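Presented as structure tokens, the chain that follows is alone, the form predicted alone.
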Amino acid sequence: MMRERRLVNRLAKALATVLVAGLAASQAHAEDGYELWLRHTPLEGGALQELGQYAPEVVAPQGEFQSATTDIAVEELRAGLANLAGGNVARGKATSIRITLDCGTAVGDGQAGFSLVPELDRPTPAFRIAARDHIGCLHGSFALLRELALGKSLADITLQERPAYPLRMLNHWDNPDGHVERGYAGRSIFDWWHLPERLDRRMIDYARANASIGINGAVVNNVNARAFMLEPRYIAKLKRLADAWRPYGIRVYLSPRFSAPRDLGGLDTADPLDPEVRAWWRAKADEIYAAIPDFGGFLVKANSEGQPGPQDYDRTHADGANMLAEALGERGTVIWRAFVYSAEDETDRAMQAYAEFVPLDGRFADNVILQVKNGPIDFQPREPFHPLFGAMPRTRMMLEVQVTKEYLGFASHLAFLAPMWEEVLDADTGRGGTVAQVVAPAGMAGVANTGADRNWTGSDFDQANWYAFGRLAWDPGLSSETIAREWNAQTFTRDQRAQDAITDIMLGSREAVVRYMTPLGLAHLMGTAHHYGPAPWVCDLARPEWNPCYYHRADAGGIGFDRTATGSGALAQYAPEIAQRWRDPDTIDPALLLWFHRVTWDHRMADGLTLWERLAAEYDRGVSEVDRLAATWHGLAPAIDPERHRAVADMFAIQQKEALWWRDASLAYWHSVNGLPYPDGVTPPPPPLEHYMSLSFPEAPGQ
């Protein structure tokens, strides 16, 4: 194997080289990341020459029509207009063409949408950016420069767009002390301690990265909540942020602890019909309100991984939230997650949620939003989407994805997740239709992968993930591919040939991190607490959902979980045409093999290949695609500014490296198992398995 994979890098590299030939010999300048997608580089070639032949003049909203939303609106079109003109539009000569903001007089919440009309053969040339209020406008305004960063003409933008849906949050797992659980930027870009009196500059740009992709929510702290977040001095805190953020269309929302009346109101009890409870949260909630009039609401996370919950009090999860929703009223929506699972729940893990939440269906109050994990187990490379999607009608739901890399790779791996997202979003529930449609009376969360790091996400290509979260929970439709381009063309090049090398890593990186990790259908094979590193030899810790084991199940006789009826019986939650597509492992989806079924190691693959061949040969793929697309990106020097391709060269060596290491590890850890011998071709890892398993991460980030 190591022959044919040193002669794949030396094929991918040539090949690179001669993809990027003629591309620009000198270099942009250095660039460290910070501006994300809105660095708004000058235009070139006639799109340049256009741009400054139209020398467009952003007219300012007065009056009533003004509000600090369109002062923003109007600041980014003339700023990111100088830079894509490269600083030389004259500006007010006669040939100017006016671009104006029509948005009546609301700031509102944007939620209609906005277009984009070129009206240039009129007297007086103008472009309009309309829509029936002020964050409305600032979304067209952001979109329009987007859609010139990407070199089209004025004369050809003509746009008409409203959010698929209402919510489209950001989840932060930041704590208050700095540190962020599962975050791999480094520390938390909230600065509680100096708030409410300083305001760091990083929060205004992060409310302009978010408000250009359409974010409207961030719940700002970890749903492993501490009580003391709903203290006056911490309202006063959020406050600082709310009053910040309020003119790009953000609000904020607060994960609470759901004991909190007893840790800090002196209650006996957190008990969610208890009269004394329910009227310590109504006046929390007044006191919250009082500050901030805008304030979203609740993410709560409960009766999950030791967090406190309804169900300490023999309530259910509806008793929980209808609770706090008659605390909050009209004003707010409490936002429940289903993430839940117990020691003392013996079924599948999988299963759990499900069993707890559908009897609950139509008994939540209308304020609340069950928030769904795109699939069963825990943002897993690969899951079949979750059971929960279309099998409560009466309940609004709402799609949870990790936009933090926790299961691939951390930052260090470089696995854009749109595909992914897309995946779910697409799935036929055969309930009503695609988790896109079950999810649109509600909306997105993603769990945030930012952080401290200049580039504010560890990786530049991290970037894209966040990126690519916003304008899915924009627009649902979109594809992976669209995305891509968007992003790379805004962040790296315009150049057409090196927009499809970038676009090809992009997209085939996903599928290559599934592959050298959890190949199949596996699932949850990762080390212990950190989740990093493969560890599918862990069988011993407390309790049994924690353990790789528990998910891969491999011995002599077999690999993969039962979920059908002579097994665990979760495939029964999903609607019957889609159990049926899944209920006989000679037609599934080979990439969902052994999350249903478990199978000989002999097992005949409709590729003629036995699965023991079949998932050594998808590990070697795995790698070889990882050294393919790094040798893409190296190819690609002349194109990108040095400082960050050396950046992401530097993280392709760790992934290379360590998808090496996933395979070794895995395919002696499977050997181990079965006593089979390696297939054909294939070669065996070089250390033996007691090295793998020696192998310590104490210092591992985000735990």
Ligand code: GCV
Given for the second form:
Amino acid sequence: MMRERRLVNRLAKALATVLVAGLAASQAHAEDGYELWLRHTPLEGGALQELGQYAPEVVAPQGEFQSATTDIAVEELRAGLANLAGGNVARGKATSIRITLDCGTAVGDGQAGFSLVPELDRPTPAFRIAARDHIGCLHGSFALLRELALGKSLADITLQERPAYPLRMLNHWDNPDGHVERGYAGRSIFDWWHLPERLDRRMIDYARANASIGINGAVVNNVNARAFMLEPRYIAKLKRLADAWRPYGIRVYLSPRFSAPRDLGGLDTADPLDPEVRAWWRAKADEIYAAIPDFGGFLVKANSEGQPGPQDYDRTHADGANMLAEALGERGTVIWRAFVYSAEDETDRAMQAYAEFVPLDGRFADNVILQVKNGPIDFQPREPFHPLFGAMPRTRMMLEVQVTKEYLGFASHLAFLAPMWEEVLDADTGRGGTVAQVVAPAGMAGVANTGADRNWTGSDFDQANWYAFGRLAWDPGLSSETIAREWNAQTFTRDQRAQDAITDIMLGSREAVVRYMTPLGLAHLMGTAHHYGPAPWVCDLARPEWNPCYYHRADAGGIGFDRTATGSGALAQYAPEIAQRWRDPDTIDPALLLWFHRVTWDHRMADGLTLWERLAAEYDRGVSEVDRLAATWHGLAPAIDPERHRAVADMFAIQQKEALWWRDASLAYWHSVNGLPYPDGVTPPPPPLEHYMSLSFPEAPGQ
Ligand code: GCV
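Structure of the form predicted together with this ligand, given the form predicted alone:
All chains and molecules follow, beginning with the one already shown.
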């Protein structure tokens, strides 16, 4: 009896082991998106054979040439090469190629870039990753893995790169309680509660992903900041992060609350010219630097949307920024946001930041950077470039874009944002070059879209926006197509036809969203507070500039915001040649028509359609574009792993439904305003306008 029981127990245990092993194996192969673009799946065909023959062997630097950073580079190369070779790299083979890291003795900041140099026909064949410092070598190692993952031959990988911008940073709008403002990928990745003792593995994987695309800084908390994040207990938490990220070349930054000397310091003012306030900030900066010698600095939102700032004391933005700059000294940078506008100011909101900051040109300290959103309102699906770019030649300026898709359908709608960023980077300011050139002395910041969701960004395709941000901040000359191809080959498949199809989906996606949400230069038509779904009918909010009606100005007579000399005059904030290009409603790019002009509903467009006909056609085209992109994706089932194919298909189902919702609700509203019959061939929205107006989403994420 005993023997039988033991046998049964042993069998049960064995079965359990098999089941657990089976489960682990299936989990190991399940594609859940966690590995991002760093999957390094085995190469195929000739590329695989070739890598096997080269049998690359990574030579770890020794002595003073070795550091935590080079250790990471070596580990990444070994693991990445083994994965790419399907585990078949023959170590120690007589003919093997030695991959060497030639990066001096300084850990450095990687700003001098790297070279990838094949030396395969030497007596001792080698492949050299060369840089002035260790971070440069880490960037070079990731670049080598990327090029191999794209199927390139080791012999053909010759690269010499240096980052275009010194600062390439993510701005997290993560709150210490774990909620992410405008975050659509779950809770925050930062586990402040358990820091500093517990460092989540995600913090390393996050740094690794950033380093792989050259991102070198992260502001870890929301610009709508909580003062207590400057308390010693938070400095200890921040230190743990800084220590973990340092080898990856990522510096930490913090958003301080401007009123902290009052909130925390017990002072009765936060006036930037008050000596006690200045001393408080100096002491705070010293305390931070004692813990984190390479602390990056502060990102500040002041006197905007209810945040405290220097104007509370009749001081200027320059007074506020310079006070913090003095506290940091040469050790760090103050990044001051130009996103300021006020409910009390009756001038066009699009003009307020320019009016506020241009008079301050030349008055900011050397270690201050002004951070300017891509457009003059707020990350809308399409805006003209911000008129501040090029208008303050004596001030360093940084471009801020939003990686998280607050106004483009959250994580549920597919919108690849590289074309939008390319549009702004390439825009000629008419004052000393393109936006990309104007921001060259500073860099780019992206409002992060990461969250605790397993795939990091809430949807698989939103990873592409994180990737694109890093790549463009490294090299703003890269085309959206190059980035899309790089990303999808590393993330989904090397199958050429599938890659072409995915690239087509990505490149068409943002324009489709513009068409069904805010066509022809319309903007800010979304629901109040949650910013999801259409609500062009909202006209009665206390803050005028939060009303969609403020932006579209539609009535029976016409639609659009006159920003020419007959209207708000915002056009005059641009360089004369740019203003000239946009001055005439008949010749302006139709994509910006209603941003700058108010036109009648029967205004004749260049294509012969009336404005009303063209508007309706844009909505229809947006909807049918999404249907087309979704159909292309469905056809890709054989080329994509089932988990992620299903996940993306589910998101497309939402987007198709909601594109139609945007179209129907918007058309129903415009029709109610203009009283015109629907143009020929346009299907009237089935439910009445009241239906769309009755919808509410108090539970929408990110608010
Ligand atoms: C962090 C928009 C968003 C706010 C955000 C703000 C900003 O207004 O809706 O959530 O606040 O931009 O950029 O500061």
